[in-house]
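Coming up is one lone chain in structure tokens, specifically the form predicted on its own.
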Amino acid sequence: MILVTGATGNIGSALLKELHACGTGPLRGLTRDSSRAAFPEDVDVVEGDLAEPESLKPALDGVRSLFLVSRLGPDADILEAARLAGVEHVVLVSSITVQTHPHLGPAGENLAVERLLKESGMAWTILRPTQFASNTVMWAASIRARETVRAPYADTALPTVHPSDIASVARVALTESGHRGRTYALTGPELVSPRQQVQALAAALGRDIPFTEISRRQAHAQLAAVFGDEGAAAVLDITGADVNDELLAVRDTVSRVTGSPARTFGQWAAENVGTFR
């Protein structure tokens, strides 16, 4: 039995849907809501919150193989909870800023967690990503409402990652030898910037859409609403304040484990237009 956590998820509901298609056996969804979750028939939906392990009882009864993503939850008592229940490998998703990037809070935070998973005695895969193309939904209200969006460092241009390609890395992972005790850093195939994002999604909705660089204090005065002042100042240093080589790398890991190219921005946006409609 595979347990795919988040599986409404940008990463969890395509990586579901691939085990799926690829009938890899007994599948089951983690859901908070398990009403608002569209699954296939034949996937088991179980109810449970990463925020709280106790919840997650039923959700691992009969699970060897767990999809989990990092710092939803405390991932010690996560992990605590996934070897009592006899859990074999885990393939965690951490963050590329762990090896670009390593001073920031955030960044020692998802080490921390990939230690404890390594340390759990379980079997690991650890997925170290950049950037997510999906971030940009960010922006979906401010375009629906045909009004300017406004982001710092527009030229800056990072090798952002697809969800659906962390998805199939995970799920070559989860099924086929070769994988336990890897660490897969993931990108895009190309470099792409914010005024190069906005460009091609507003390629994708066939309308013009108004663009303007805005300056670190102003993107964190909005950031930190969401992030708290140390998790804004550490988005604003990796998309553009405080880049460097090793987070600029544009990596071949998508294509080398999955057979398949990575995809680009801009299939992201012609696949997902309509949330900015």
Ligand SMILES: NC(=O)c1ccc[n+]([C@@H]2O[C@H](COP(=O)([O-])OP(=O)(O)OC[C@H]3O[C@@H](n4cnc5c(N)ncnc54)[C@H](OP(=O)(O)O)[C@@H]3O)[C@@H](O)[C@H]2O)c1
Contents of the next structure:
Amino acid sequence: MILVTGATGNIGSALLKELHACGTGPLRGLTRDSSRAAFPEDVDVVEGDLAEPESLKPALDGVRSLFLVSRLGPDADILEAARLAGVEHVVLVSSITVQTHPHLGPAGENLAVERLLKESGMAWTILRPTQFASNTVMWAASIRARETVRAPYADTALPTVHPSDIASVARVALTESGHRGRTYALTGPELVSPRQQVQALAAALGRDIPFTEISRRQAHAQLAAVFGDEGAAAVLDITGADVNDELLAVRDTVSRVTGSPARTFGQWAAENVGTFR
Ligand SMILES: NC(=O)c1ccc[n+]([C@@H]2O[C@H](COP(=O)([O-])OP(=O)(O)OC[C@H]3O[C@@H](n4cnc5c(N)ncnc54)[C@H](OP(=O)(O)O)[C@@H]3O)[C@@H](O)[C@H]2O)c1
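What would you give as the form predicted in complex with this ligand, now that the form predicted on its own is on the page?
Every chain and every other molecule in the complex is listed next, the one we just looked at coming first.
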């Protein structure tokens, strides 16, 4: 049995679909609210809250492989619950910031989870994705309302990754041999800036989208409401103020692991155009 956490999210929903399509055996998806989950037929839906590891017992029953999105609860307790339940292999979603910006708070937290997993006694595969294409959903309300998209660092291009590629790598790691004890830094196939992302969304929609670059101070005020002061500063550093060669590197990990080329931002935009219409 494979348990997919974050099963209603960007990566988890794609992963469940892929695993289901491959017929890899019994599957279970975790959500806090099963009434909102639309999983493929035959996938076992289980409610549980990563913030309350005790609630995960039913979800972990009989599970041998676990796909875990990090930092949604006390990871030490979650990993211990998984070990006690007999989980043999954990595929963990961490972040590329562990290697590009180890001094930032969120990166330090991800590194701590990676270490806990490596010391857990269970087999592990660690995925370190860069910024997700799906982060642009934060512009969807403005685009739907035909308002101007406002973003900082308009021309800072990063190798944004399609969440389905993270899912594809996770599927391979969960179901094929040779991926235990490996850490994979995952990027998309090209560098893409916020201005270019808006252009790709405009092309998918078939209409112009007005765009304005805003200052770090303006962006901080918006982001702090969601991520807090430190979190907002970290987001702005890794998306523009403090990018480095390690973060800008376009990697071939997705194609090496999956055998298929990494998907472009344009593909993501075309697949998700309905969210912006
Ligand atoms: N966005 C980026 O640029 C980026 C970059 C690097 C790494 N990451 C990592 O990627 C992961 C997010 O992946 P994603 O985009 O696929 O997720 P997402 O679309 O943001 O969805 C979040 C998922 O997590 C589940 N969830 C949230 N809180 C939970 C809780 N307390 N208990 C159980 N489930 C909970 C939600 O399930 P329900 O609501 O159904 O319960 C949902 O399925 C995080 O670990 C993040 O640190 C993100």
